[in-house]
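Next up is one chain by itself, shown in structure tokens, the form predicted on its own.
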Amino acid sequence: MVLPATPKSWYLPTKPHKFCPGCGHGIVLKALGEAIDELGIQDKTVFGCDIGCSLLSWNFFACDSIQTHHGRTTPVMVGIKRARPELITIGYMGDGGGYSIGSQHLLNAAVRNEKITVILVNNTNYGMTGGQMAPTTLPGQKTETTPYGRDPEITGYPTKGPEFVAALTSDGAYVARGTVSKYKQLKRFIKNALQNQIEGNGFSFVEALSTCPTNWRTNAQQTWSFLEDEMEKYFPVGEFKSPLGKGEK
């Protein structure tokens, strides 16, 4: 039997993972795992995950890991980093955990330029609880709580996280948005975010556009089309701020 290539930093007894078929979380976590491997930081990495679909990553890596209360991953990782500055702390969450219940923590960590790395997965809905409207749900998108499509006149417009994080942070911050449809670029952004923390420059934030065919109720073609034709049009991919060199679009 030929086994698939997996990051060395993954904890193999927990594989295959428990995410739904077609979910993009596994792709984001593979990119993170390969970035950890290439930087050689597994032994000093602490991984923290939120409630929601992201909680299924709690035992993904062969490194110290912690699962936090919903929306509280960012301050937990800040606390660990302040207590042990030599560690590399990674907060992993969904758009609900980061932009809704956890938005105040994300905002204030960015303002304080906390030297942690946050990776936020944007799939435009609350995936684990049935596909309700999230802060990132697109205008006109149908969800369990917007059966006629999201109306910005009633609920406002989708949150553009990297844009507001870039506006709040100092020059030492690294801010980017990637997508699971461009794996090599996404891994490069995540690796840059970790490198920025290693160098002690400041807050590092990567949003990853992801797929959720279970709640989108889409087949393979429709799923990829929504990601590339709708999400990537509204949420532009690229580097918004980087002390490591010229930003990439």
Given for the second form:
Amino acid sequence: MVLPATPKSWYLPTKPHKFCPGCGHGIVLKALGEAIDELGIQDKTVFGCDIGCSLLSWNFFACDSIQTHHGRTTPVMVGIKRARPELITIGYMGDGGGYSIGSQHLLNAAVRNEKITVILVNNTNYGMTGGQMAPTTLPGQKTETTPYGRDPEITGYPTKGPEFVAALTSDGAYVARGTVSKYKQLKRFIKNALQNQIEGNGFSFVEALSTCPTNWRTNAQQTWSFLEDEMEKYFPVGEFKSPLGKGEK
Amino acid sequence: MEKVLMKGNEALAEGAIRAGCRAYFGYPITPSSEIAEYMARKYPKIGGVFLQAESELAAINMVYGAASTGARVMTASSGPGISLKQEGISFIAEAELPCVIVNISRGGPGLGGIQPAQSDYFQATRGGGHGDYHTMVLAPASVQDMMDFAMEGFELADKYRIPVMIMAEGTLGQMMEPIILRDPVTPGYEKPWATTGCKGRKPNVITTLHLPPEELEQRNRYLKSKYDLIKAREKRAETFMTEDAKLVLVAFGLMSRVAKRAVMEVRKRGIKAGLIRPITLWPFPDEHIVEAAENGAKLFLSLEINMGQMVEDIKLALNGRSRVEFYGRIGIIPNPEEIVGVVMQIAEREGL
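Show the form predicted in complex with its partner chain, please, the one above being the form predicted on its own.
Below: every chain and molecule of the assembly, starting with the one above.
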């Protein structure tokens, strides 16, 4: 049997990984792993993961790693970077951690243009806790806590993360939204976000649109269609801000 | 040796710098803010990192991050801010990251007031956040202690890989006293566990997740064994005239200074009183209490600036061996005369 090539920076004893079949996390983490390999930063990277499904990545890489929770990954990475500026710090979190319970941290790290990289996975729900509403749940989308569909009159409209991060950051920040349906582009964005930290330009943020068939209760076709037809329509993919040359739309 | 006049909060901050602490993350709150302000003034000149965080939550998590790299790091706050930090302290305790957390305490609950209090005793000595854990807690009683305990705090934190809390009443942070400046130390602890990039070694992982029940229990047993070791080695207290005392006052922090004056006064009046001043609030110096009881102390009087918290630890230490009473104020530190009055009343009643 021929196994697919795995990034050198992956920690193989924990593979195959523990994400659900059809989950997009594995794709995002593969893109991140390849980006780490290509930039040659494995031995100076500290990878921090949040709570929720993103926590399942805590022993994913053969890099120094630290577990945190509830969006605190951002200030933890800030603490590491401020104490040891020579390290490359990558915070990995979900939409709940970044946009809801830890939003103060994302917002203020963006304002301070902290020289860290944050990768946030948007799958429109709280996966680990069983599929409740997330800040990114689409209007009308059914979740365990919006059983009749999300009503923006009651819970507002979905958070558009890269848009607000782009608005808050100053020069030097890198902000993009990719999707697991466009792997090469997503990997390019993640690599840019790391390159931007290596160059010490400013805050680097990538939101990755991702899939959650388990909680969406969708088959393969429906899963992909929700990602490409619903999510990508609501959450435009592209670079919002880049000091690395012309932004990509 | 030459003495300098310093404010408690500044002496503590200077002590941290002399201990090699080069990272400080905090959020302003009265009466602790001078610690942050001192670091903000000093660090740019000596290559330290000062960052005013967006919140107490952010500050403690920045401490978590910086401590994970092996750096000596500190944060300070007061009552309500310390409550906000508890989530992070639980993680730091479980991840076994050394750091110093300062509570320049005020009275609660809620916003309470900014007057001196020891109301956070339970919070400080029982872990404070979720899960089975302890932080070490040091209680200074003078501005000199503020400097010395800051330095000692970092040593203990590194030695046991534990967050160390320094808890001082707001008054102690605000008042000035002449102190001897201690010589700076070079931190001498190897930290092979730190997340500093895995060049030339296996990757380090800092984890607080233990899903398999056996692993979780094993982890908690391990932490308990560490806490037992600290209990065996690090209980500290100052005793004053306890050898022949029939009545022993127990007081920590500033209150211990008032109590000491009261003991000297009632001794003049023929009352055999003594004082035990816990220096470590956790581990609580229960053996000092028991020893005083064995020496003939009939009654212990817990003096606190709260409504009665440490009194429970004294009772636990004595386990019924001697009687324990309590006298407390809050927001107001009683003067020695007030304590003398309380002691004389008890002495008369008990025929001491």
